[in-house]
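Next up: a single chain in structure tokens, the form predicted alone.
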Amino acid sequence: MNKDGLIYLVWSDLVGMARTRGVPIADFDRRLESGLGWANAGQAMTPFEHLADNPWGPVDEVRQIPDPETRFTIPGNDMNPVLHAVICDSRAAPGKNWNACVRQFCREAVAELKSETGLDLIAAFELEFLIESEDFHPEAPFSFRAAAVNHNFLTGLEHMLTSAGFTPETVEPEYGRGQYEISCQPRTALKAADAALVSCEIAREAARRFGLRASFTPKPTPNHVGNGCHIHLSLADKQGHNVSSDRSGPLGLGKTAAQFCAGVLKHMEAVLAFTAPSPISYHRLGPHHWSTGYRCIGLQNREAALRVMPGISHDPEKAARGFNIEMRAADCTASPYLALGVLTRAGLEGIRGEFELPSPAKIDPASMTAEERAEAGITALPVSLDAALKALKADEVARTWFTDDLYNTFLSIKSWEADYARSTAPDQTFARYRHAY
């Protein structure tokens, strides 16, 4: 391999940003042991030019150590050089885990699930984003025309994703003006989070090469269709077989998968602080938005926080392979590692406690009366980041999922973001998140 140029060491932080430092490719092998230093306090960065209060201050640094299995290349062209990159784990020292590393948080959560159940969590992300430029004129939602006018960009995006090792399931126009979506292939949880992180960055780079700008903000403007990040989940046995379904179970869920879902629903308000973790997120969530405003589960119900998706085939075995649960209350201001980690932890609580699945929402829960929702155990989700953070602080079980440093720093950052949104004009807030993500 050519040893000229740079390779970028990339890691995800608590606000879902892909941070990086570059080193000469010729020096890469030496970095496999010691990585690169990064101030511990860097984990307290907000999405903007601000450092939230944190336990470390100016003292000490963490090592960003490459995971060589994640090395990838984004192909170049006549105008752009090849981009080499690798995903890192944040380590307190070589061989020593750091208690605020989001990738390690995800790794430990799914390892605990496997240790206790023998099952792997399989996940896939659907990543919605907006493209724009000065001369960009959006076409009709979902239309062939919306694909055709940006065919060069979309095929370029697919080529870059595939060359980097992240071949998508689909790349397609979506409902919003100028909105498109990447559907990632199912992978084991940690690799699925890696794929989500890299896919967003490749989409941004592909857009730049075609004179566009891509933004994954959950709500570009108050009146614009929101960008979600739907997370599809299933459980697999040691042979890799999807064991999430049982045709005789509630909503077609197997016993363990039903308990997993019940755990997620039980802790949904706390989970939401990590899956929809920005002030803008709550302008996207809400009744009648197809992004959910209620804590409930339903079969193919796009207004439920958890949507059960049966596999589609006349062959029961093929249908079982495609069976999955979709978490709809999520967006790309979340770290994919934190999102999968907390979903795993919540689901595992349901398995441990043998939680029973509540009654499903068979219609749009907003169309039910308050009495009908109460009878079914359907409750409204938090309507602001402040409310989600309050719910997180009140959930004593969820508190046990985190180290002190990770938990307290996350709360510090998110409290700062909530304060910022309250004290800033809405147009400026929307614009800053649109630019940051």
Given for the second form:
Amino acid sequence: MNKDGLIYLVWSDLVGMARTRGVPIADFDRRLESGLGWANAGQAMTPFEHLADNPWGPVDEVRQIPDPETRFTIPGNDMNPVLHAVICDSRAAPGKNWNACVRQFCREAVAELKSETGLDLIAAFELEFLIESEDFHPEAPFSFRAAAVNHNFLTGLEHMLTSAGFTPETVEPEYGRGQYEISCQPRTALKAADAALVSCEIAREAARRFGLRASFTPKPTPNHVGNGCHIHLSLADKQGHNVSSDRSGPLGLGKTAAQFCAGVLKHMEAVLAFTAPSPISYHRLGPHHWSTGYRCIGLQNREAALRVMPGISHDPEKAARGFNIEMRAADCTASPYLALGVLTRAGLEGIRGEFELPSPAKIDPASMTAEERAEAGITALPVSLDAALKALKADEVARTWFTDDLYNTFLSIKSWEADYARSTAPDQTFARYRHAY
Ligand code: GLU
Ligand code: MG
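Now the other one: the form predicted in complex with glutamic acid, given that the block above is the form predicted alone.
Once more the chain from above appears, this time first in line as the rest of the complex follows.
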């Protein structure tokens, strides 16, 4: 491996951003052990140039310690040198976990799921984003034309993702004007979150190299189509077999998967504070846009917060392999680690409590009468970040999923963001998030 140049130590924070510091590659081995320092209070950074109130103040540092398995490179070209990077865990000291590390939060949640059920959580993120530039003219939704005019960018993107070890499942134009999507391949949870974090960064970098800008903001303007980050989930046994389905179970779900979904539905509002965690997230969520406005589950129902996706094959065994549950009430202002961690925690509550799956939404829940929804236990999702945070605070079980520092700092950042949006002109808020994400 070339020893010239920089390698970026990258870590994800509470607002889902990839933060970084660079070190000479020649020094990397030394950094593997001791990492790099970073003020604890850095974890209280909002998406903007502002530090929210936090328990640490100016004192103390965490170590950003590289996980060598996550080292990756983004190929260079005539204009751009190769980018070397590695994902870090934020640790209190080498070998000592930090109570506000998002990657550790995810790791512990899936480890607990595994120790209690023997099952691994498998996940795949679908990342929607907007492409723009001064002379960029969007083409028709999903059209070959929309792919062809951006073929340079799309093939460059695929090449960069594959070279970095994150070969996508698909890359394509989406429904919105200038909207595109990367579907990541399914991986075990922590790796899936790593893939989501890096895939967004690679899309931003690929866009820049082709004179474009990529934004993963949940809603570019009030009238744009929303950018979702759908999270596909399944459960795998020790042999790696998908055990999420059972043809005799409700919606084809196996017993444990049904309980997992019931747990997520029960704690959906607290979960939402982490999966749809910005004021802009609530401009995306809502009925009639396939962006989901209701807390419900449905078979192949794109208006349900949880969509059950049966595998597609005449062969039942092959179909079972592709069976998964899609969490649609998520976007890329979320940390992928926090999102998967809270989904796992909520699902685990359902498994522990042997929760029953509520009645599914067989049609668009917005087209059901209020009585029909009430009977099925279907409720509207919170309509603002404030409402989601209030619901989070009211969920005493969800409170047990977090350390004090992580919980309080997250709430502090998110309350600041909600205040910011309340006191800022909507156009400016949309623009700020569009630029930040
Ligand atoms: N753009 C939609 C969203 O905000 C999703 C469209 C789709 O089903 O892929 O979630
Ligand atoms: Mg999509």
